[in-house]
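For reference, the chain that follows is the form predicted alone, supplied as structure tokens.
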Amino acid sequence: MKNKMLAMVLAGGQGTRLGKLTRETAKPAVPFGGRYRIIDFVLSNCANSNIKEVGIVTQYEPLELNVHIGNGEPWGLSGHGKGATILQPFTNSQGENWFKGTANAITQNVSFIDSRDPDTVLVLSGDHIYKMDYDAMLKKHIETGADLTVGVLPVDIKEASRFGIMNTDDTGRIIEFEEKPAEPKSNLASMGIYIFNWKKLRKYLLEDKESNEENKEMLDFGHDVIPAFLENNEKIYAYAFNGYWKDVGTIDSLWEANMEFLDPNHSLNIRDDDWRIYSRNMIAPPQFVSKNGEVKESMMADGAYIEGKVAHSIISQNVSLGENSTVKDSVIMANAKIGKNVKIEYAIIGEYANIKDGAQIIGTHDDIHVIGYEEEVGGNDYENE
């Protein structure tokens, strides 16, 4: 019999430590490797996986997310028995209804999932880099005959403690969750990725905060819903994963996993026609690079203009930039306008910026300089920080 499951992918989460890049934009919108969004990852799984169905969840600035994701169709989930379906947050009788949390946000969807009758709902974060077989690991989560089948990803046990830790005995099954403990007793880190039984799930969201005395409500995964599955004995089982995986939710990582992006030999491995990665851009003319223009050991999307130099980096749709300027080991995002003479190293540069001649922004491995969207620097109005 086959098993019918559902995607549903957390998406609402304001990603504070991205500092201007999220200041109105939603994290899993945020542009990655110069000609894709962060959500284009776990949305291409989806499709990769043979999964016919997705809802997205959103809630801080959703309008450039949610016209990224559409009706779905770069990805293969728009017509007949498939569906990309945007759900926010909405008032009714009741008052306000946020989302206050990963498990909350599924209990205010019931009856989406209810309108699907999945047997198995998948749950995602919005904002990972990596690819992953979904496909797979629900197959392992009916072999185990689990109730909930949790992504772990091994981690360097010194690393451990800054992760959720799945402790299992010898056949997998999860005996122990610990959040961040100070002395990890194993290394399989919390990948924030679940797969659930509908019925199961949907009881304990729903008819045992209706049921208990202190009238519980199960907000969040980590700290109320995985605890209360153990407190019960469910069967809970980890799914190892030994692939690339990457959290961009600070500064540092999003630049890093842009430059290990680059290279060729890179793992997820991009040019995969077995794999791709989909996403929604506009059409731009070719590239071009100019007599006097370089470029090493990059990307360039279309529509890129250059008279410059550019080494180790990232350009994105219809970046331009001048004469005699350089950019290195930096980030460039789409429509960035770069004028003449600019200096430009360790740096990730918003949409639609305006650096104007003669300006120099210099980061360093270890303190990556950020512009912000719209945002324009240079000459006398510009002091680097």
Second form
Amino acid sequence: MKNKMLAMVLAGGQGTRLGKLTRETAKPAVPFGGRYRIIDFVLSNCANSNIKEVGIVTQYEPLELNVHIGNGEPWGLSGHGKGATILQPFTNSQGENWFKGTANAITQNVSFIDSRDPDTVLVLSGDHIYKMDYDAMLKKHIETGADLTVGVLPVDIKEASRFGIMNTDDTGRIIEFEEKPAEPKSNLASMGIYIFNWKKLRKYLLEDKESNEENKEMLDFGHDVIPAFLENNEKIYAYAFNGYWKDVGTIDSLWEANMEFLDPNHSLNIRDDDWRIYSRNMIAPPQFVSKNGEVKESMMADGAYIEGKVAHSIISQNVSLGENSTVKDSVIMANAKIGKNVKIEYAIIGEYANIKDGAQIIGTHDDIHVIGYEEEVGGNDYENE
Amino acid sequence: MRMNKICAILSLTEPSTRDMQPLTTMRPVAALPMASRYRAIDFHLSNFSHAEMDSVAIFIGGSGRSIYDHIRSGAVWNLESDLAGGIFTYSQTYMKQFMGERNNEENDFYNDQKEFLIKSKSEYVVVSAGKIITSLDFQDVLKFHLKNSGDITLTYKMVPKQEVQGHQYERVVRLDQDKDVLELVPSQDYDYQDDTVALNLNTYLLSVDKILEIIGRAEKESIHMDIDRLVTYYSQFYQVDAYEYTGTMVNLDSIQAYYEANMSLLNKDYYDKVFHGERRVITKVKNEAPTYYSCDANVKNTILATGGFISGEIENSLIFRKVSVDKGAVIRDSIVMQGSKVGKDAILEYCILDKNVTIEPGVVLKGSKDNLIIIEKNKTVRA
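Please give the other form, namely the form predicted together with the partner chain, since only the form predicted alone has been shown so far.
The next block holds the full complex; its first chain is the one shown before.
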């Protein structure tokens, strides 16, 4: 059975807790793993799941994200019958339409979705790092005859009270949804990944809007839509995902995810040719480790030029590291320039940062030091001497 | 026709020299992997791109699979086929040539070339072959061509005579005192009196009208040649001016030359010039993971591409994409191409591993500067 599925990626997240790193860019555009941005994982999952059309809903500081996505060509989304469409809030005769929640972001793009005429809509978040086959999830969705299939992640039961928890019957049908329950009955946490039958979802989103009761507006999937589906006895099934999944919501978790990424046996299996992660990168020359350079337990992207020592760190595209400098347990983002005699430990250095000769940036395991994009560190002391 | 617009015809049909075997057994010289993540043809296409050309024709002797796979749409060199421009590839030139010569009659051998030239709507054409790599500035060559009133501008570089003498396919440009071209002399016929000679770079610029005229003569005289050789052959009948090129040049006519050209990139100034300068070399992006260096990795003075997995010791070498080097392995003064695997405790010195070579654990291969060890594509070397 042919089922046309349109993916809608919610990429408007501000990521406030990422501090300097999201001051001028949206969270999905935050660099990761030396040559990726967070949204590359979801877009590559779409490409690898043979999804041809993706709408990407952006809102907060969208410039960098929009440039990155462009026409979707790096993810095979350009061409006849394919497309990556960036959807941003707009004004109309009813006023401004800032997206007020996950479901509201879909409601405001109904005309786009209608124009693509899908059978099912796959709702994704652009904030998460994982590899998942959405096509397998769609097969399951069709098999069960569900109106909605929710991607769920089995979590440690002790952690379960931090998540939206889905309680299922023997057949995997969701019978109850509890947001951050004090005493969780199951350990299946919602991943914010949904496959909806479009006609059904459309009815809920629009009929509700017309009823115009302020307190009943469908703003959020977890808070409003799923409870309404349950109340009306619609068929909701859980689809369990068992791989690596990470929400890099904070500086610590971003650093940690990068450090996990360094593990050659990481379950994300980044070197798997059958499930590649694609990105939009500038062309850069091969990396160069000079005769005094040293690189251990690290990952390094192209264009890097290393004269110092690198240990247990991620070095992104076009980073340069001067003589006698050391980088340890850190993430250096693309185009950062690090001078001579610099010491960096437990830090995240933003794109195009300029770390001048002799500077010391020392964080700790529990307090990761962050240098923002294009930030300059050091130098003044030397000028004043 | 657009004023001063240049297009290019690149002939990848030159015979490969014996000294280049076995690296060119299965691929044209221009498809040779270079500089850890490039192919020789990238240097040509980048020169065309920097000269703002938007039509390039490539003539390939055989099937050209490696060339097609590499250039794809040509978009990275701004040669994507929109409007009138694009990269146009023509394969099986050897077969057409053979057929043309066998029938020895007027035929359609030059139809592809003519059609390309007319459709490109260019006023000038650069005709080149793939073996000699330069960073020629074709806008500057055009300026030179327009200043002189000749029919053909050839390009040459002054090189030590050892780089020409005894080299099978080269031609020396014999110049008079005013640097006017007297003739093109095959290397074996040249009288080497001076220490330096003017090596013909086998790269010409001429008007599209003039090359169509030359093709017309060739058709009448039933001569079937690659377009670069055709210009070389007919140049004796035309007014030829010589443009001196003084930049760096690589003549891919021996493995030694190929090896030295790659090794020279370990000089930081040269590396910066080739890769970070205004006229940097462009290639297509590959979505490989960053290269992983384990706690046992010990890499010095080496250029590496992405997708690698390094646990051994590497010094003075070039490592291509997706190469793995196991713990205890030692690689020195070597070139390791894409997808090759070097096993535990293997030792390689002065080696060139072609693509997808497997070196089993413990294998020791020690060449020398003058006696490089070449391992052919897809081979496994057992201990």
